[in-house]
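Take a look at this single chain, the form predicted alone, given in structure tokens.
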Amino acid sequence: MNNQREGSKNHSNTEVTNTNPWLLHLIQIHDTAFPTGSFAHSFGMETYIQEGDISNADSLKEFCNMYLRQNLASTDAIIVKEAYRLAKENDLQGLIRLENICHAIKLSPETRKGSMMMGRQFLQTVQPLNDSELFTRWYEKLKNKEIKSHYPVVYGIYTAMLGVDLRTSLETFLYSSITSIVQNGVRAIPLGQNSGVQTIFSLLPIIQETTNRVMTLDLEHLDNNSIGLEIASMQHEFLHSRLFIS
């Protein structure tokens, strides 16, 4: 008797702090497992890299840190942030409109195409495990080449349907942007695991300083002012040998 009553008591602790249903597969997803193809790209990091302005963990903290900042937080961060809000209102053809506006405002053709990269990844893989309509109708498209897919048009829409609260959506993204290119500047440099951590660590303020910024943002600051960002990217395909697509 007094173990049913243990028993019980357990299941109504479960009950009450089961408070978001999303919360393990956000985290799911932001697993380094989780097939998107991050670790394919670099969106310009391996050009600083070869060329010796990455080097160390100081001066990956320092190209993180503008790419929060300076690329970011103008861009993919304010497409989530609309992609969200298109979602939850249902409006597909905005959401169009808006993979368009990211789509142009990406100037390298490299960082344009690691974008519909990682966004059809992720597409196809979460597509199963979300039966809502406007997801499913956004799969379809991609099906009917339609759509081009990019990553944070998709993030943004998924979130949504999944009832992440706007700020976690934008906090993860971030976080599993920086994350991503942390881990493979590890790799290129090359550092160890504990400098990577480290790093990923330091950069956590600055991360939740980005979030609070874009909460305050929308389209009409959507501006790609990473000129340097760019040009990295464009000098990437011409690299004399590469590890990473982007």
The other form holds:
Amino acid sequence: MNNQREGSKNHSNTEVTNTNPWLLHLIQIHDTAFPTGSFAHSFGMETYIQEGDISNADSLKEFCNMYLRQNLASTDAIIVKEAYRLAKENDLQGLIRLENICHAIKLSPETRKGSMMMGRQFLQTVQPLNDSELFTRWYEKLKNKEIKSHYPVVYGIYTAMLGVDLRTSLETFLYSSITSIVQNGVRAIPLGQNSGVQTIFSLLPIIQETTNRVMTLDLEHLDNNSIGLEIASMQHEFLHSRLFIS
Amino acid sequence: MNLQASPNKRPKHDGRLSMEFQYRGNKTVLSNCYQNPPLRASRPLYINPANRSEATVYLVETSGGIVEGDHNVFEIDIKEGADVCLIPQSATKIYPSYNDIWSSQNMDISIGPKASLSFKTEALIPFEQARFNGKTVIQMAKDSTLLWGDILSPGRVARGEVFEYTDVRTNFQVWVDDECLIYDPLLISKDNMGLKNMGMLEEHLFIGSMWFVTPTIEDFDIRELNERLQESPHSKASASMLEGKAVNVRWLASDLVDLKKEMHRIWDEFASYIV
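Next block, the form predicted in complex with its partner chain, ref. the form predicted alone:
After this comes the whole thing, all chains and molecules, with the earlier chain placed first.
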């Protein structure tokens, strides 16, 4: 009521209260210029491109659709969700156990390494921007080589510490993962920038649908069913020429 | 008896097989064994010409398959220095669950210092309407060795039964001391419509997995193995090295006979490293 009264006294209605103080920072960390190194990883997609299975916007979209629904939704996104929950509960031991599982579930060495490289880069970049005790302790653990610093775990902790709501955390994680893959596909196939924009736009409803599904899942629902992609990622290590690290 | 007509007539099985192996004198002995039907173990045999001290034991499931509500537990404890080879007598068959009740199988395995376990490749065959939850957790010492192969079949392919089961969950974990080295859950349901998609099982039916964890694997020629795996026209496969401690080989295949032949060949190659 007091607020309403104060509001009524304010004759200027042009002042906007930002209810999401983290919104602009969230946009910042998903900017393509933000140094996570995602431009260097295809997580197995490059093998399909070299084999000719992904050669145009349609096949890129088909791949991304699978990657979202069958891969990210059943591994990394669940790990983001669990890391977010454990961070909110300040459960450091739980986070260490989760990271152990995140490491071990990635059965292609390059995918394992790619997730660690992105996580370390992200953690080192954002650590000076956040002074929460848990995040600082996670960074100390990286410096002491006690953790691997996988990206989904760091992302879950960081967004929890920022105060981002869980749904937005998951949605932005899936969005950034897919935009990186599409942009890397656009470079490697190659496709025009407009194709990339249209592909991402067409995947937005699937990102939202996948977020809704992940909101109902937990660690019991982790699965490695995208075995074709896992094998492609393992084969990537032995390709003759490669644009991406993974 | 018609199970569909009278599903509650059959008592559920709680099979249990607990085995402890020790290295005594100059060979591995089965020092402790508890068997609860339908699980049984053969007497240890010493048939590995490359390692006469290794105990080979056949794992027997006397009921012929796992039916709804059955729960089988294997507890295998391999003490320091012991070498064990376990051979499933046949494929694990999961019968239909007409009442939607899950059946399950847990394997808890411990491999002590300088000990080894070789588990011969066999298939899991879930029949139509089967619901199965399988979990295998292997706890290893740093200097121990594990060789393991398994196949997940889509059903009784010869009679055209392909992915007709309701749910199959498997979870294979390997822990080396406190480090989780392998965490491999699979969760395939009948309503999972995307199995044929690019990146999933694609045009294949069988999933083959082989794990070889040993302290002496670091100089293994993984590139050469990978090149050989690419030669098979009926499967998509690759091998990779994990952390310099384990080799992971994964297959997607359309023909069980070809897959088994190739997996047995590579299993034998890895086994030769153990001696």
